[in-house]
Amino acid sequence: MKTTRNTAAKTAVLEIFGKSKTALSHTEIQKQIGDLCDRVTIYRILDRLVNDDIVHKIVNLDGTVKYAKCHHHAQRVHIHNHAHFSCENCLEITCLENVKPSYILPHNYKVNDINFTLSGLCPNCLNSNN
């Protein structure tokens, strides 16, 4: 059984996720973390947090990978069966926890991951355009 190390860099990344209401890219995290660690360390921390179900990975419509904190509250089976919203104006990605995607698969298919992303204008950008 492998134990998880709590480093200053990992603690800083977790604090960044704790304060963010939207998904963050590696670059956005790196800007906030400053010189505390290098980019490779941030990638390793993100990989570990994904593997430990603390954050989940979202691939945006343009292929950009972002990460968001999980809100599973100690569920035994941990899946990310919710939609994401990608704002075309501010480029923020938000988890829509109460929007559950549905789909019907042909026989003999097995789903391992869902990446369901809606795009348009978020409430902030929609309100600023009025």
Second form
2 protein chains.
Amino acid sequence: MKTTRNTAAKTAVLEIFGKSKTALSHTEIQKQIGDLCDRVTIYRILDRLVNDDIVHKIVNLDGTVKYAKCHHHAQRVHIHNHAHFSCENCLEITCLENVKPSYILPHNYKVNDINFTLSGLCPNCLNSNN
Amino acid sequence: MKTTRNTAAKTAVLEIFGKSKTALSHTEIQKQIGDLCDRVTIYRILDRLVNDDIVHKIVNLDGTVKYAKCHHHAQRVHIHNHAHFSCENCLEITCLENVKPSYILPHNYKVNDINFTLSGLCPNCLNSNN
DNA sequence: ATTTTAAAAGCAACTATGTTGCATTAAAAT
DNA sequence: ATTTTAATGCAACATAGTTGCTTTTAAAAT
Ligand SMILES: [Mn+2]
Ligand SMILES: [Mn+2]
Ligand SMILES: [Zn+2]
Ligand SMILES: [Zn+2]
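How about the form predicted together with a further copy of the same chain, since we already have the form predicted alone?
Okay, now the whole complex, with that chain kicking things off.
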């Protein structure tokens, strides 16, 4: 069993996630980290955090990849089956933890992971853009 | 109104889509196209086909982007709200045209597009792997 | 407290994917 | 046949992510 270590960089990344209400891309994290660590290190930290079910990965229709903290640890089978909203205007991606899709799958499919992303206009942009 | 033209390259791409039962990446199409046209041309054809609602774009959790023919033209509001299945073993992505997620969104969100991708093991790989 | 060990980081080089500008070609309307 | 402009080719660029290898360092063992 390989142990996971608490490094300065990892702590900084987790702190950034803690402060953010929206999902963050590698680049956005890098901007906040500055030169505290190398950009490769951020990639590796994100990989580890995803592996340890501490953050989850969100892939948008435009190809951008973002990460957000998990708010639902207890479960044994850890699937992020909630929706994500991607605003085409402000480009923010938010977890909609309470929006869970229901669907009926044909037999003989084994689902390990779900990516459910809705794009459009978020409440903020819908109001101001009218 | 700008008109769309039928070129040799576009015809070839459409033919490739016609023959394929699974979704195709730019690279996969390029391999089949050979040197019939430049790789940039394939990108531009795919963009046009997506714009014209002839194919739709699928983004997988591993970041790979694939395209598949649309089988549902008639509708006015053209949203590809069906599920896609991405097999972690054979790496094929298939449209599950009949699997449509239902979900309840909070007020004030305007949805323009949906990306709903399930990853796991497809029926083929589930059988042969165990 | 000191030593050990292997996880994590730094750095450079590389790959993969997608984009842009501009000159040239060719589909299709006239 | 001529005209128009969508589409292509090509080169250069941009961005995101990966890999190999050495060095550093967290934390376990002593
Ligand atoms: Mn989420
Ligand atoms: Mn589809
Ligand atoms: Zn917004
Ligand atoms: Zn499979």
